[in-house]
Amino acid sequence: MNAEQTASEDKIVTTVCNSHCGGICDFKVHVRDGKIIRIEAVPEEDGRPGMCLRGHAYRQRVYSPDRLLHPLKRTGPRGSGEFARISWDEALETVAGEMQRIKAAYGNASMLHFCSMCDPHVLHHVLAFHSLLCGFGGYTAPWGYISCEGNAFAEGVTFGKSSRIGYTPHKPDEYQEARLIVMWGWNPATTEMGSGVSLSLARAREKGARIVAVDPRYTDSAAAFASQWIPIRPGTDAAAMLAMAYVIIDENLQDRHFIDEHTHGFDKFKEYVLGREDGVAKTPRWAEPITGVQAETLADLAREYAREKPALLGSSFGPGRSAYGEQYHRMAAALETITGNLRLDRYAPKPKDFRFLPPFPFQPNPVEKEAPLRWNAIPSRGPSVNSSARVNVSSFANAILEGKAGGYPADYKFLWLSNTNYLNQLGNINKAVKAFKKLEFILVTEQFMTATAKFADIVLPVCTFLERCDLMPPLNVFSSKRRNFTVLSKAIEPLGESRSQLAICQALAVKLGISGYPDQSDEELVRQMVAMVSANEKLKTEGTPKKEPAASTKPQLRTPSGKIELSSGIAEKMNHPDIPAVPKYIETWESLNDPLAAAYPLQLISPHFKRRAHSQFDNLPWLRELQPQAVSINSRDAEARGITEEDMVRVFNDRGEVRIPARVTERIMPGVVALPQGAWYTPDENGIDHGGSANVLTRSITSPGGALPSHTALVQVERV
């Protein structure tokens, strides 16, 4: 599948890199004598090369001397990294035995499983694990997107559904038409959010669009595209947007026709914005001391955004990863709505182009049977995702440590982590370490000995996506290539004794005595799914007399009113003070007004890093040479602490300490420091991290809507 031979007998396999970076990039894998010798970018239809530095370095990842190539059994204390090689049979027997023991002793709900979004395809992803574990009697599944739960919640209460264009904020034509583009907490030069956004921004600027960056950092995107940088304090974005709404309403700049036609609750929203509800008018003067943005700047941006039609608000997920992050996303939607800049076709039904079925039949999770819905359930989601039997993915440490006594549905004893460096990527690592040490058994399926894998009892080696076959479903990302589905062909055989996630599940199904689990090879299963698509296409052309209607662009909103709800009936029904009916600014914990600020006066943010996709690729020498891990600090804050460029500093709070070089720069506003997320946690004997992992310093609780608040943390920085 998707392979060609060259005159020199090299095999060239065309596949797609989709390693949880936000992009989808085609590339050709050149194979000689069963080994990858080169990876080549396949240009997009508009001529762009279409592959980033991580794709170019993927060959080094495949052949890294640190790859896990054999099953391992822990021989030392958890976290020590002491393991011994064992056979697959011993490893699988051990895992199956522990699963059966824990099920018998504590029940299926005591078993947690999480699979993250690395290479999120069909055969080797969530469905494979879900089917296996449901066949075993059930498990506790997670809920909540680590990256964008704040946005998902906001869309659920405002529109009653998610956008049809997924995690890409806007379609290509919107950039080309825009006269004003506001990059709010958005840095597409680093975070793809769909391949090709940067080129569209460059073309939009060439066509005359003015681009403004609102961000605590002067990002690479701001440097490349923006004509204005507006620094803003972390966690205050909703206040700035409310001030813009005040100016728009007070000066009668709103799109009255759009509001009348498509919204519900504008009058209640207006009452709050103008201060008639609580006596506090949300003026730019009100917002200035909160946000650190001058009132005149906010007022000017509001007028420009309302008048320059069409204007595009690129509201990224980053500001939503804060203490009340859903309020930022709700306010962004409100601003787009009251100015008429919202594209309603974003909420039209998604086209029905998913015409193959995975080989895993849907199975309800027995653990969720008869469990009530969570208090903050979003009706647009199914009952399983809304089930109170689930645990928020950011709350595993709390759930393990507290269990039923802490209000969680079960006492957790078993944890299986797949495609994730969980310990590294969720809040409060030191708390997670305590939680992991409490568990009776941890299974990790991995490619490398990550910080998480070091805590496992059994580590099973997993091959990369170049060593297996799969099918990628249609993804509505910002790419010049419109895909129905994509076959991901195997380029080389799995290295060492590594296996695919599917093969591991198949082997465990046998050990656990689960019948009916698919036992064909991944290549056979892909062929079956492709044949199913072909059969459906043939049936459609030969046997269906009626013409399939064109995809509708009419929005179908699933709110109680059927309209965009600026005062949300769904939120009101939750009856929770931190989830108000209208979007509001709620001061975060660990803000500058928190008493903790006396000891920890700097706000920490943990942005993405160009050379990593979350924690992936952090260990590749080619990429580490390009960008050193360091904490960015404004020169004013550095000078006050006697810190100069590349000084080793300690970044700390009550939750932990990181020692890392300082990067002294004007590209971050005073009072804020940035430590890029994804660096591997590397503690010394005293628990001080020398790897630069930001989550040593963040909290493990969630926002009321369920978002990971990774940008809400106070710290101090001192020279070592």
Contents of the next structure:
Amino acid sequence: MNAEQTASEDKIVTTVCNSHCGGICDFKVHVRDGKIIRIEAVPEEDGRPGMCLRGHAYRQRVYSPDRLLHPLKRTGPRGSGEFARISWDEALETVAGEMQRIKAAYGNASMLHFCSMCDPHVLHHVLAFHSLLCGFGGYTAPWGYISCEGNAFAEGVTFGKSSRIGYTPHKPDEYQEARLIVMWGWNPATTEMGSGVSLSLARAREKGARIVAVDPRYTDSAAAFASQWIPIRPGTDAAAMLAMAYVIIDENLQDRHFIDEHTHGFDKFKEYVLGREDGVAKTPRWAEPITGVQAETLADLAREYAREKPALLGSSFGPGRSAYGEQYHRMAAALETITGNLRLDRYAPKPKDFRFLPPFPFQPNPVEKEAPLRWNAIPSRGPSVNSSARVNVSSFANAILEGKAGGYPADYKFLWLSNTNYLNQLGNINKAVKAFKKLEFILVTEQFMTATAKFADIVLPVCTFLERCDLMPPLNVFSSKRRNFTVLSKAIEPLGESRSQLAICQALAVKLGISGYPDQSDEELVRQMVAMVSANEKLKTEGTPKKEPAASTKPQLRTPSGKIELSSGIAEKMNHPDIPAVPKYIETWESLNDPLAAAYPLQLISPHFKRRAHSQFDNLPWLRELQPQAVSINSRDAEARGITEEDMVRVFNDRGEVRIPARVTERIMPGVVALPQGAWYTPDENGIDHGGSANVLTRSITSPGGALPSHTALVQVERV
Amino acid sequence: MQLGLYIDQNRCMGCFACIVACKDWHDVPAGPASWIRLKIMEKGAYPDLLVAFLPTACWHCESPECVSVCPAEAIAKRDEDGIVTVDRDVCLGRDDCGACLEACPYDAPQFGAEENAKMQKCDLCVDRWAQAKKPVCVSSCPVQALDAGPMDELRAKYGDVREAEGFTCLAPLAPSVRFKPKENAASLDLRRIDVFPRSG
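Right, and the form predicted together with its partner chain of this protein, after the form predicted alone?
So here's everything in the complex, that chain up top.
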């Protein structure tokens, strides 16, 4: 569509990468003779590029010798990776036949469909599948953001709405004004590469802001930006924050005016913090043995955070991916609130984002129609996500294995995973393997033979986003460039016999006899959407104008009181000890006080890795040579185990074992080991994983508010 | 005129974008050759740490050793911009010669995995200057830690600091690079240095 010719006759195609990393970067794709020869960033006005190492390596992804280019059917046992090439027609006939058989035998609720956030644009994403499956009578969808359900819950009960679609709620100017920035479990140098956050941090530091990192690891962000590192024990962030709240309240450093004006329930919160509710004052001395942070350090940080205005608390989603991770996010919100550091304009009404465009207007899922709300529903997540017919992502292996007998809404027989390496990315892989083996039919639509795809009965090859057209909706993320719709142009034709997600849904709609499913090409549908947007919203979708809508800054809180709730009416109504009305520290399962710690004395965390976006990009040679997959272990823990750098070690617990080289480092707290998430599970005949997939060791369980507790797992490490 | 690089070591966060951008732009496959590499220096002991990053390429020395030792005259220094280039058709190869590799104290000459690989290295994106673009490492840096330009302009803009954590200026060569070195790095002992890509 908007292609330009360069002097050398190369075609340059503009499109938008959205690889589920928080970046959402514009690509200039150089094409010669129908082949991509390089990919260039599109610099913003201030010269900031919006591309990371993965974006620069995308050409290797497109032309990887591992790309799936033909439909496959399984010929060996599930997980063996033995497949034979078949025709599209045979593949679609098989899938449609199985779908009809299973629907007739067990009903639509027995059919699970999960879609990842890989390349989430408008046409080739969840709505295409949702629309198809609703036309088929419905399906069981998951609920729970893997990344940030803890935050969604906390914001839902505290503010009645969520401010975060992107990773940081702060705007660029907030960094420039800040005198103190606390990076709490937050490593934007690795996790927010395309967003410009790191540049903002660098500039803030140069303007004199003091930056403190609170993290079990001395991350690259800590190395680049922080002047102080406070190592903290995983899962204890809420305790450290409570101790900070204690100092603030005890020393009368709170912002009385802000509290009076904007909050509800401060007195109840204060009763808990001071120990009048349960007899335990949440002092820094109380928190020290829990968190591993010296009391004085916590007290000093509390005073600094309360006094230095403005102070910015960068509370990352990472610590929230723990047991009771909701409480950490609630405490972060409470600290921002009682010090008056909270920017209320974060909760002002936002310009609507127009994701429900034709050809996929909103459509309710028939399976959810009659279902009541789940017990821990929060209004901000909406009726569909709150439906008790859904399965929380972190429990999906349990749901398949246990079904109705285990209290889940249905018995599950069919699983369709779209660009979704869920076997790899959710808790307890060995349990998930059992669950996958129990299913009657598994369909995987994918670009590569992932750990998950190996379990499929039929694998359908999906093209990359450079091989199709789509539209990127405006998004309210840190990056300022997505105020308007942006057209994604096709750079090259789909490789081999691969097809777009939409084309796959269209072909299945024909086989299943679903009427009314859009049958135009993606190019034609994009044209229609552009016309509709232009006509209705008068927004330009091609070209560069960036008009800031005149937005109201008056907050709109949807809590029962209409205020920030430090004692939550929504949580109180749930009447559950693990979802208290005020934010509390609740000790996690598998903490160091757990009897399990005798056998498994190390806390495992599975942080993000620069060369992957979750499990994507793990197979690209340009990236693999930059970061070897290894388990980071503090030199003291390594020495006690006779482990030296690059020794092969076994990381294990009752759930499984990973064999991987050790990285002996000072950059992690003693007692904690880190295995970067997303490496592809590669089991040997004994089920020992040699790929280094952290989820072999994590638990398949949901935190009470829906958080996925991937950073809550005890392990042992030994030299092989 | 001499073109060169500026590196703000307090901004570099070790994100590797420059390395992969360079490989994509110049079509360098994965393997031992990497025109730009990242040095990571870990100093101190838990919990008092400092980690410094340093992208390292060819510094296009004003008096390049590689040029003087090359028996085949495959390496040349361009008059117009001081960029040191290599003619791979003329290079004798690593196994048959390897003189430049021996001579360069900065490991700038790079060789692929193939037998008697011909030398390749950073050319400061000669082709991009011709299109009025800075080198791809500079334009790919998400924190603007890198800049490139005529040395007198870089000196005027950023000062004349010639050393950084992990970099020693060998004055007789006159490497064309200036720095803002990592702050507070002097007080801690160096514990380890890693260079990525590993095979590079």
